[in-house]
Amino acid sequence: MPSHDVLIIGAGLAGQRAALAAAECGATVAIISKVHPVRSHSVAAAGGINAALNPEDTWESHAFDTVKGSDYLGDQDAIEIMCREAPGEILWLEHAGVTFHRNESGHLGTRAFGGASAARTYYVADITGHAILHVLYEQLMKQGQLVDRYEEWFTTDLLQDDHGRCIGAICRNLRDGQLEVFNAKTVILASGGAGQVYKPTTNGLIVTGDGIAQAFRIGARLMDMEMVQYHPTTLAGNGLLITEGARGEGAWLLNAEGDRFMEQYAPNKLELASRDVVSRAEQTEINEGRGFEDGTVALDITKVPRRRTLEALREIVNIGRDFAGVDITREPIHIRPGQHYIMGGVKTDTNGLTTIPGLYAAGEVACVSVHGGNRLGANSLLDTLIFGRRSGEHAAKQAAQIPMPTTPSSRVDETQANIDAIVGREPGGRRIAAIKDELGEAMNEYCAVFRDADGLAKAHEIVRRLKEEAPKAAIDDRGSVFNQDVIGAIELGYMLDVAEAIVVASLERKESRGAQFRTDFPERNDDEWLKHVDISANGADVPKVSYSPVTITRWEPEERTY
């Protein structure tokens, strides 16, 4: 039965930035993670990570375009903890070996990004998040004696004791099936998004929302769970991201007519407006029929020179050769908005520590608020590496100071019990695929960049139905080895709690904010709903709603225009 001081569930970007740092501080670490760590979904993250460290840039700047992107709800203690600390850990990972691009002084350069007052996005091509993890992964194994990697095991549960503190979790060793309780004297989750909620989406097929809704059934708080990213520019059909970067570098966004639209929407920012004001105008123009007939825009690359577009975006010019057919060097891609990112997640403060004792997240699965409504692009790396420090820091001094819980291994037979209910399911349900997709459609349809409240009622209408009809799903792996059917139906039961939690926020923010724009309220109001949607479990029933507050520092909320 493996005790260590930290558990950290997740090997992202956040979760090894935890491990490193709670190492650092003299903590017994442990980092668990469903795939190879570099097979993480942050490996996906493509266009770079923010930070003011020009001497002509400031960290004030950088908060307030964080703030004005987040339409007001970031709590802005935590944006300018992450806009302060943000050169510092440019500096920490070019140093540990990130090959950030170099301008000709051979400085750090950087690329425009949207939502931004000033070139602030450092990066390696289109492959950041790649890099960076491979990066981090390196010093993960430097570092191996300090840190036991548990690789290919997934998370089923997290432990409590009796006064309610995290204690540890129950994994299961995907190569034999076997299962194993993990004792921590602090627990980090780390574990990303909740992309496969929705289909198509940008996020691989491992993101299906673990840590958020393992938290939410043990009792922690979820916040800002309405607010989901549709990103501008992703292949119809099947999601796939074309990154930021490419509007950074000088891409224009046409409608069929051949018109540059973003002129109308955002005559200041064109393509680099926020992330939200840029999805809403390619619907608006899709809608209204200036769109072309397979519903997208296009997206002109054209209009950065070639040879800067092969060394800058080479993996964008591959995706759009093998899977659009199209030669962005030479012609236009039709795109659209795609689901690919969620703003909500669990609770925390600023040190990552959850509503539940010994319980911390960061990264995509937590909501420390510095997105809010909205995120900026290439502030997403920066919020994990930023809080996944912290966490692991402060992880590391509280476990310095309790005893090794211990869990008795008898803890781990009701979890056994559900895992063999599955095994043993009568044949004839209908498929974990089906029922996910069916939930992913739903989702896409009425929960999307433009909401009301008539679509969102039968969102959770479906996702209840779902919720019904999951625990019958058919199973055909019987087997104890690298048993996906089994992994597959413990997920979508992650899945759909995370989706009604969704659709619940949703319905309860009666306003247009940031990504959620309903039709029926258009307006923004800042008398009724300046304040965060918190959503907890409420046994099998429908998830309760509560509110907290906007932390508000400097920057009274205006009138948000691009």
The other form holds:
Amino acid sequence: MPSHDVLIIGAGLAGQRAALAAAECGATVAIISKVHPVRSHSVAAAGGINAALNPEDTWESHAFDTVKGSDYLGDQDAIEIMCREAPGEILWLEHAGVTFHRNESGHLGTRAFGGASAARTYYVADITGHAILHVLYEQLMKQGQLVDRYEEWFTTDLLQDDHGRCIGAICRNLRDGQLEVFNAKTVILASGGAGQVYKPTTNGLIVTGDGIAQAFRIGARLMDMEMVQYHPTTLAGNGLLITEGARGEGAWLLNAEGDRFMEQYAPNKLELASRDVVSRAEQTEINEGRGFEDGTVALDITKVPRRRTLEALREIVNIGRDFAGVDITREPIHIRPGQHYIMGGVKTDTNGLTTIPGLYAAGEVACVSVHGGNRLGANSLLDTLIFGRRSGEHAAKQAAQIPMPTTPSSRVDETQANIDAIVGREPGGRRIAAIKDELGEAMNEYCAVFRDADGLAKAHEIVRRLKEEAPKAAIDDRGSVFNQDVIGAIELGYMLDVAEAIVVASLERKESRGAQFRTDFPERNDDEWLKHVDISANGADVPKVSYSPVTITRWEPEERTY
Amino acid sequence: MPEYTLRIRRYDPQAGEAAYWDEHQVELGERSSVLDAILKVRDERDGSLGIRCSCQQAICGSCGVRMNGKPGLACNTHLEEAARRGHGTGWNPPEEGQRNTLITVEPMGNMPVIRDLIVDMDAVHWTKIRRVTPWLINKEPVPEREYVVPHDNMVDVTQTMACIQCGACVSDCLSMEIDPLFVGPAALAKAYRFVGDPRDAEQFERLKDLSEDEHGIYDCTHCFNCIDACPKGVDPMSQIMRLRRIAGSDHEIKDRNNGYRHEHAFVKNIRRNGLLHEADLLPDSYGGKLHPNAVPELVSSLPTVLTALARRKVTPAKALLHQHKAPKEVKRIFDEIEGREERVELNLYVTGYEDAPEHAEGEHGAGEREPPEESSQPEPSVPSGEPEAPTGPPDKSPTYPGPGEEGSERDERSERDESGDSPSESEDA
Ligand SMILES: Cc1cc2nc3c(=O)[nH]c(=O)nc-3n(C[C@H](O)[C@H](O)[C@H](O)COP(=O)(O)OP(=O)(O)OC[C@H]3O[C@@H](n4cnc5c(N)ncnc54)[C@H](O)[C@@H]3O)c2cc1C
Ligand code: SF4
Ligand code: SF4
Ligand code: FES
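Write the structure block of the form predicted in complex with its partner chain for the protein whose form predicted on its own appears above.
Shown next: the complete complex, the earlier chain at its head.
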């Protein structure tokens, strides 16, 4: 039975950063990922990472932009920490080998991003997440003696002792189907977001909310689950992302009549207003008949000099060509708002500790909450790294003070029985993909940019029904070597739990703030709703709702215009 | 919507049976990808079909497979494009004038199959990556802030940084098929990522290591398969050639495979003859016909020579005498290139696009070439001087210049400046 001081579940940016930090503190570390670490969805992050590193810039300015972007729902203590520590993190990455863009003088150069009052986004062409993820993995290979990597292992359950402390996890080796108990003094969840709950989404097929559901199931609180980010520029057909970097470089948004409509909605920041603002503007144009027939508006990247596009936005040139048949350097491309990011997640403090002792969470799976009602572009990579590192350090220090738990290996029996039941299912159920598609389409219809009580109630009804159908869904694969069918069935269960949490929280918040726009409560209401909505498990019943206060340090809520 | 036939290679290690072909008809739009089709089969008909995939946008590197005989990513290969490959690849080519609708999908080559389309990347690909010390070895002292390095150097190593570790190049590497120990295209491209990084302290050690390893940089046979296969424009073979040039010309590293001498003998041979005179090439590569190292090599290649003679591939006269003399034009090219102070290292990553037609006037005259064509051109091998005359590595100024390519790239940079683009540059620190 593998035993480690710190067990990290997930090897995206948050997980790998946590692993390196914990190892540096002297802990024994294991990192587990259901795909090879460099396949983690952090690899898709394109635009960049924010930090107030220029001498003219200040962390306070970065923090204020973040607070305002969050529509004052972000916890300001956490935001202060993130923005203060950002410059050091960028330099750490640079020294580790990230090939950040340089300006004329050979120093780090920046690009502009939405919702920011200065150009403070550091980047590597439009493969920033990819570059950072691969460099972190280089460092993990370098630390191969200190960090045990379990690549292509799937975590199914978190383990607790009799006092409720998290003491490890049960994982399945995808190569042979064997289950193993991973014993650990502390566990860090870094298993990413839940974009696949929606269809379409910019997130990869592996982003299925596993960690959010696993923590929820053992009693951890979730927070801000109603805050689901729709990114303003996703491709009509398949939901692929066109990075905000495009607008940062100077691209325009145009409706079908050729108007630069952001002039009406955000006269100062135009295309570079906060994402929630731009997405709502686009959706309004589309709903009011000023969009194209395919339910889109246009992003005009020809405004950016072609050479600059080819050097700095190369990836989206390829995406335009391969996935939409459009040469973005020569013609506008049709886009619309699409699900992109989930601000909510497992509630943590600023060291990443969740409401379950011994269990930490960092990255998109977590909610600290630095993003509140709306995440600024290029703040998520930062969030994963800062809080990944802090969790790793804190968990390692905690682990140094406590003995290794002893977990009987019989703890796998229950999980084994669950998996055997899946493999042994009677034929005849619905297909997993059909259930998943119905879920994604319902969420995208009723729990998207604009919401109301009726729609949300409908969504909830659908989720409840799918929860009954899912355990009977058809299974074709009875083997144990790379049985992706069984994994798909388990992930579907996670997605349905996450979906219900999102819907319940959205119904609960009876106001409009950040990404949550309720057409039946169109105003922000600080008197009643300047607070977080928390969600926790309630057996088989609808999850419980509670509240927690928003931490305000120095920025009192104001009206939010761009 | 057009209909396609997917013919998928299946293998279940637990079934105790050999691999087999599984056929499915799928109806999907032409712009749909091969992965869309595979997932349609998996979602609607057979959940046991194994393939790794996630991003569906050619960035996570999971979905490398062979489609109608050619390796690549299933998610960025259009069905129609894959089907068209039926022509000329020897893979069930369609009748003249017929549209091919058959798409054969197999796991990648050069790596053991675990199940269906899933191969053991760790056993081959990642093991080779780990072979090249795949992390930055920081130049000391590590600055308090960032390393100050030229813009173009970062753009340059970003080309190899853009590798998504999909393994498509490894799949069809000819050298690796013959020599499974060959470090291989992806790992050597990764090596360039550090060799070309001005922040790395061990350029020489890395190159010496990879030159002296008989499975290292001189083990590549220039077959271009990796360049063809790579979905991200990494151009592994070009990176290998750059490693050789930096190792040979900048550091004078003599390798055990004799690759360094061979390259120089080759260049000399062409300079002298205009056309390759093979009979001279081999002895010259070993220091001349009478050099002690050359004798055993010559003896060991005798059977090949005799077979060639017997099959009339060569005649005795041709083998021994070479009448051809290099025309003036060849000499002029040599003189011009060797007369340059700095080696011209094209940065294919950006230059290919920079020379797009509308900006082409007055630039390097690359004219209409679009990047894919550009990248399939072999880079000319241009040693910066006679091998005997040590030129020494380029001077290392405090701004950590790249491997001898500053001069030429500065020019391109200033051209870029004139265009006054990049709205955000002005906000740079
Ligand atoms: C297309 C796109 C572009 C983006 N661009 C930007 C940007 O420019 N700037 C920015 O700041 N943010 C951006 N984001 C957001 C940002 O990329 C993500 O929020 C962030 O990378 C999440 O990192 P993570 O480490 O939390 O999770 P991930 O990178 O998603 O990693 C999750 C890890 O958990 C593992 N895992 C999950 N479930 C299990 C399980 N059951 N068992 C074992 N392992 C498991 C996975 O294998 C993976 O290793 C973008 C997001 C997308 C989708
Ligand atoms: S060019 Fe060299 S490295 Fe590339 S596939 Fe051919 S032999 Fe392999
Ligand atoms: S070099 Fe290209 S083909 Fe090879 S692994 Fe990297 S991205 Fe894939
Ligand atoms: S699915 Fe990610 S590269 Fe194809």
